[in-house]
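Just one chain is shown here, as structure tokens, and it is the form predicted on its own.
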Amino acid sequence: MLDERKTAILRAVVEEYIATASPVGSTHIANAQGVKVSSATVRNEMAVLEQEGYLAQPHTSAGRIPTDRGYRFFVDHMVAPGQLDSEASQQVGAFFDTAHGRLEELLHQTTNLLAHVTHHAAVVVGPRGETAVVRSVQVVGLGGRAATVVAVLSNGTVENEQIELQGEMSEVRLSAVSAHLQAHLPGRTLDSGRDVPATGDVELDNVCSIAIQSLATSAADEPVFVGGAASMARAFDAVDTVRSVLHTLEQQYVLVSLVRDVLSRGLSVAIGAEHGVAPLVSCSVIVKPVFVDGEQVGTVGVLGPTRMDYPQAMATVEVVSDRLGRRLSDGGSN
């Protein structure tokens, strides 16, 4: 643990440092608040934080930058539980109390909220659509042997996919399918779906059993939502590193995994090396699950440079958390 005076300067090296992404010099720190010593014994302090870990000098005449292990530090002993500013309270406010229509359209502006919000990339990882039950479901046919099942859910989803028939089919019988599917499916999950009871017509029951699974498969998987890579594009001078993370952002399966992981291990901040995903080294994510009933439904997140302001983002990430469970809770496209 650091003593009273290295954790006042510590505090202040990341402060600086987050607010002007330039290495932090010992004159400078003299005058911080809390701090008030000389630059010769900040310059001596500054010394042993970098023996012990916590700061880099980058250059030999540099000042010094936060590591990853003085930005865990400053996340776990300085970071208190933030309020949002005015100005992103009521953004919030604003969007939770206006909100409706679609999960899907719910979910992806719910992304975009959070990274206008913070500057940084955003996650929102929905529930899975199996768990949800069925309120109607229609086939309808897109000429020879293909056509579209659509399937609205309790929880706001549309499912929608394209299934290939074993011949072409009327209108006629594809609405007969459709009818039988509205007959029994409405009220079940999509996994129970699958022991709806036959017509007895083969090629009615085949058209069944395809669409049925088809939503089934489909709805097995989490729906991610990714907004603010321009924001992560713009943080780093690296052209490498900018490649690299916005790679890495359209690879939804690894943003689902990155977050699990980081739940999975207990944690709402990981800081760099710390979430194992090798081309976010330079990166932080902050991740908060969204809660119905008491029960996970999903996740929001925000993923950005390890000089991220926490306080700030870890503020939002709470927030909208809260609100988007109480929307879900209330029906989400209602």
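Residue numbers count along the first chain shown, from 1. Only the largest set of C-alpha atoms that superpose within 1.5 Å between the two forms is called the rigid core. All figures in this text were calculated on a predicted structure; none of them were measured in a lab. Compared with the form predicted in complex with the DNA:
Comparing the forms between these two forms on their rigid core, the Cα displacement of residue 248 stays under 2 Å.
In this overlay on the rigid core, residue 72 has a C-alpha that sits less than 2 Å away from its partner position between these two forms.
Once you line up the core between these two forms, the Cα of residue 187 ends up 2 Å or more from where it was.
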Given for the second form:
Protein chains: 2
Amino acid sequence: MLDERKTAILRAVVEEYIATASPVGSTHIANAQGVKVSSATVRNEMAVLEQEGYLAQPHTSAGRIPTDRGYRFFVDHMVAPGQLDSEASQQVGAFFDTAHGRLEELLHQTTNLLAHVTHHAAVVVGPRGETAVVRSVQVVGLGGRAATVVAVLSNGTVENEQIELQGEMSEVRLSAVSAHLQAHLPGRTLDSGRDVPATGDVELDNVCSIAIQSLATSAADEPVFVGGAASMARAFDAVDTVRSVLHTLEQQYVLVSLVRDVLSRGLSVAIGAEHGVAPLVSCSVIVKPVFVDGEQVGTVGVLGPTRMDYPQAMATVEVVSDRLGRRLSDGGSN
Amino acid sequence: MLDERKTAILRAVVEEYIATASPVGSTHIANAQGVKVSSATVRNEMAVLEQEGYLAQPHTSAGRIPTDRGYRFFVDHMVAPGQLDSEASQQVGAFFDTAHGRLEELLHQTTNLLAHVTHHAAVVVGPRGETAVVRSVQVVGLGGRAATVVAVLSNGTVENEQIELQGEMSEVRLSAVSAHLQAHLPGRTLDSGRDVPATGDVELDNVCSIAIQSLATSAADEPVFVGGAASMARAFDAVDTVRSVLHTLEQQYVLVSLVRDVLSRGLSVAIGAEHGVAPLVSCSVIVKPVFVDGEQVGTVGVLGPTRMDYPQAMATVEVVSDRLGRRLSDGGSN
DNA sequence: GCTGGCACTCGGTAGCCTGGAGTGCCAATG
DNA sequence: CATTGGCACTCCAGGCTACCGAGTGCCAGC
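The structure above corresponds to the form predicted on its own; please provide the structure of the form predicted in complex with the DNA.
Then the entire complex follows, led off by the chain already shown.
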């Protein structure tokens, strides 16, 4: 554990570096408020902080920059729950006051909101439909052998898949399928849909199982939305870094497992190498699950350079996750 | 119009520049196949081509690079309809053979396919639901005052919106809404849905109109999918260009109107400044509408640096648009 | 009309230098 | 004895120069 003075110095380094993005020297620190010693003392302390792994020097005779560990300490011990500055919270408020429409669209928009407020990339992972209960199902013919099967789930999601019929079916027969599914599926999860009783009519049963099968498959993977990826180009000036980060951001499964992984370790912030995704070593992630009636329906987060403004970003994610949850739980009036 | 020799020289410059990305000098051209004159002659011809606006010199004593006009001539007069190289067409084939699922997902995947094959950013604009005819509608309560309204359209799209009821409604009353809509909406466009006859029950009519209203709104704007934006970071090495291009790519409405605009001018390729979107001056777009049964259901395209491999990109877009159309028209067996 | 030759141009790279910011260490100090 | 002012040292960033090479434009000769 660090004594008070080291803490103050570390804080000053982190804050200065976040603000200026260039290594910070002892003199700046000595002038910073909260530090009341001379630059020489600061130098000594910084040398110690470096040995202990909180700071690093890009090269001799340069200032210090925080290491992942330094940021970690900063985040764990120095970021007060704090609240959002008024402009940002106004933007968030305005967004949720006017937001409407379907879940997917809302999540997508949330991504833009987060990106816009934090100036970082935003990631929103939607609910997976697997565990949700079916409210309603319907099969609709589209002419020829194509049909669409639509399910409304209890969490508000709508899953729909296009299926191909083995042969043409009349409207009447298709409504029979619809009716059968509608009679047996609601109240169950899509996953458990397999054991819907048979009708005895081979063709109908066949369509039923195809329909359930495709719905279950499509519900199995959670939708991911990414917004503001372009801000990564602003965050780094090494083109190579930009390339690799952007490339990684496009691989949605990487993002999903990153987010899942961070949450499963009980973290809400993963700094640099902590999250273990190599191309994103120079990035930090802040995530927060979204709960509706105690059930997790998704995750919101931002992803930015390790030298991001943690207090602001954490507060934003916090507020957005909260408002989004409330927004979803009561369908609009909050 | 250019004589044969100038044509050959221009072609050589374009091809060389596309391949190497650096200004090409007279000596290279003289060695290129298809050009049988000395470098001195090439120099003279290039000077003329420059005066006529087909080539430009970054600075005195550098090689020439094609101007937008140069690319335009190349595209118009030198790109044979040609076909895709076998590896690429195999990738496309494999994709459409295994692709399945709902329209949106398919379009999204198409975006990745295009990006992957061409190594450029891909843009896919989906169908707008306005003009499509409703096949089926349903209103499903979600508990409390929330409800979801789902419509299956004739083009295979599923529109769904969450709506907020003025007060709680029983399942029975909601199914009454469903039934009423289902009785009157199918066969019409969502746009014309406003004049569905009233039931006389104020509450029901109210819900009906809200439902139709939200569906119509959500159907009005076409979905846009962008993939492979990260490749722009590979295409340019000026960080600023990357920033502005990426930023522009995130503004979906810009993309939609860009695509629409290019198509409406009857073009399939827009080069550099031709498309009039300032931040994308160093980019070209190749678009192709997707038709299903003679009706346009969307547009696929790629967006890359003006010095992109036009023949390859054009062929890819062509093939993908075609296969996608066939894929959509018969629900899977092509 | 084409071509070889030549003088000229100009950007990019490498090498050099210098100024400044920063460090580490030490001796002095309260 | 912790703190501090001072000092010698380090090293990067940026400006300067020189040079090389690729390329051009022009001209005289074929």
